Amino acid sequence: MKAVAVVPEEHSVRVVDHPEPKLEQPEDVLLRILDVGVCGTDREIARFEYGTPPPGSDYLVIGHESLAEVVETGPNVTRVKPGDLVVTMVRRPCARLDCPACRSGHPDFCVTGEFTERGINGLQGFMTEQVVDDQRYMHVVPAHLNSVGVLVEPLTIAEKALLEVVDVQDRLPWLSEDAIHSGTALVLGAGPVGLLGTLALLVRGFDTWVYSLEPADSAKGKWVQSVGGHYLSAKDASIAELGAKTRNIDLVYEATGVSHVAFQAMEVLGVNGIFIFTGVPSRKAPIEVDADLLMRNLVLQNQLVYGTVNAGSRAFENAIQDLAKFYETWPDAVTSLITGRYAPEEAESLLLGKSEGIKQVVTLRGE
């Protein structure tokens, strides 16, 4: 069966023969792989800036944001049926007793640092034929959404973050629970995480403004005005300026993984704001931040700041569902985030050449 995978000894990126996975367990699912998308932690680990086959492999398959469908189940499965398409979740709970976030479910809260992850960490990855994993670790995903289904973990990002920011407005007494208060949303980046948290806030009811690189006609701005965003171009304006531009700045969702432009966009965070990081920055020179000004305004302004990584199954959930309203109020939008389908045998020029389009995929359906 073939692979994609990092070959650490080689230092290489390749298709391997992988042995054809078994149903061990009673609650087993064997999968087929349809999609795999390609994102900037896949080609970190392809550079091996990281990255850890799992025990007494010399190879980790890659690959975490997949789409599959179910072949054949163990006697004790009831959360999917053979044909149900499924997403699978990506991180697993570590196996110390004394850590109350897996122990509860939530390995994505891990206090340990001894979780596995699906082609990243210790466990090998969904860029292959077929899996086998527990039923516990899945997700149904509606069958009219074959084409677009793999975009649900990126998405999760997303969705966590949101799920968060319930949470935290909860410390605003003067809001309905279980409710996110809209306002201005300002999404700083315009890939896939970018383009998808801006969906969901959309549909949430913020008014949302994403700031990018690219051009004002770029694909990228027109696809924003095109679902009812608003688009701006660091070429023609400076954070600061599109702080003048807005009301008060709700909410800010960083997914850029650029520091010196996520501590611009802090200082236009508005009263009472939140400002969330999901970008992961690779280490570089140290940047010049006003720090006073940073703290001055969390303290006077009640603000807050939080980072999030990974995503639980509620999120998973959430993801499923809003993906499915995307899809029905913007199918074209959707479809078109996918800019790129290619072969196995394709991956290493994909994970090691430059970054095109939004989100490209690696699809294993055979056809």
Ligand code: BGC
Contents of the next structure:
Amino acid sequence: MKAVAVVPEEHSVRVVDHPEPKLEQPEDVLLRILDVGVCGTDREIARFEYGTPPPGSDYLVIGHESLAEVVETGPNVTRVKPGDLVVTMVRRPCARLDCPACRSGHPDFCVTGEFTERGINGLQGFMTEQVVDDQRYMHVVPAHLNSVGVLVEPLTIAEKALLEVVDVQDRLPWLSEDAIHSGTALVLGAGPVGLLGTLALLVRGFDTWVYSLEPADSAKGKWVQSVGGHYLSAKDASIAELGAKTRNIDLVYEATGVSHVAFQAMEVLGVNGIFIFTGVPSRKAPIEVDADLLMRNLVLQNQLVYGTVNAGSRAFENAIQDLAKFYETWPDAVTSLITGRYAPEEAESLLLGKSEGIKQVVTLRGE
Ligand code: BGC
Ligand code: ZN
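Having seen the form predicted alone, please provide the structure of the form predicted in complex with this ligand.
Now the full complex is given, and it begins with the chain already shown.
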């Protein structure tokens, strides 16, 4: 069976012949993969900057943003049935008995660092024809989301971040419970994580601003306006100017992975504000930041800063519900986030070429 893999010994990315998986445990489910999204992590893996094949394998099958159809189920499977569309979670718990996070079903908060991740660290990924996994990692996606369901995993980044916002905003008891806040949010970056985060903030009632490199009349700038957000191009205004235009910035959702942009934006975070990092920069030279200003603001304005990686079951459930909501409200905008579909044979140039469009997808649907 076909799979797209990185082969460290050859320093190559290519289609390999990968053995067909079989049901082994009573909770196992056999999936036919439909779509696999490509993200920055995959591009890093393809450049051999990140990622590890499973022990004993010469290659790592990549792909962690999946959408699949259930083909066959083991005798104890109750969560899914043949024909269901599913998204499978990425991270698997570490084996250590002293990891309270993994032992309580929260490997996204693993404290030992010995977790594995499908398509990233120590486990084969989803960019292949068929996959077997335990039902407990699968989440059913409604059939009408077939064409956009591959966006669930990248959306879980925002969903996990926003679950934590709900938790920490308990500190502000006058805010209403379901609309976390109808404040002002600033999204940094108009890639898939930024734009899906924008929709998640809009459906929660935030007045949402997106700040990114592309000009205001670019496809991304127009996209943001079409869903009811405000778009400001870095070509037209600095972050300080943006800060002067908006009301108190209650939340910054960073999705660029560019540290100097992030720390400038931290300077405009408002009173009782929350700053969330999701980007993973590569290590470069140190940058200068106005640390006294940031520290004064953090203290004098009760600000919070946190980072978030990976996602647990609740974030996947919320992502599926939210994606359905987005698709109902903005069908064209959601569909247009997927800017290209490619065959597995085209994955190499997709992963190593210039990053273009919004979400590029490798499809295994066949003709
Ligand atoms: C994936 C996460 C993963 C992280 C670090 C991201 O691209 O979405 O699931 O935890 O990379 O490996
Ligand atoms: Zn752990």
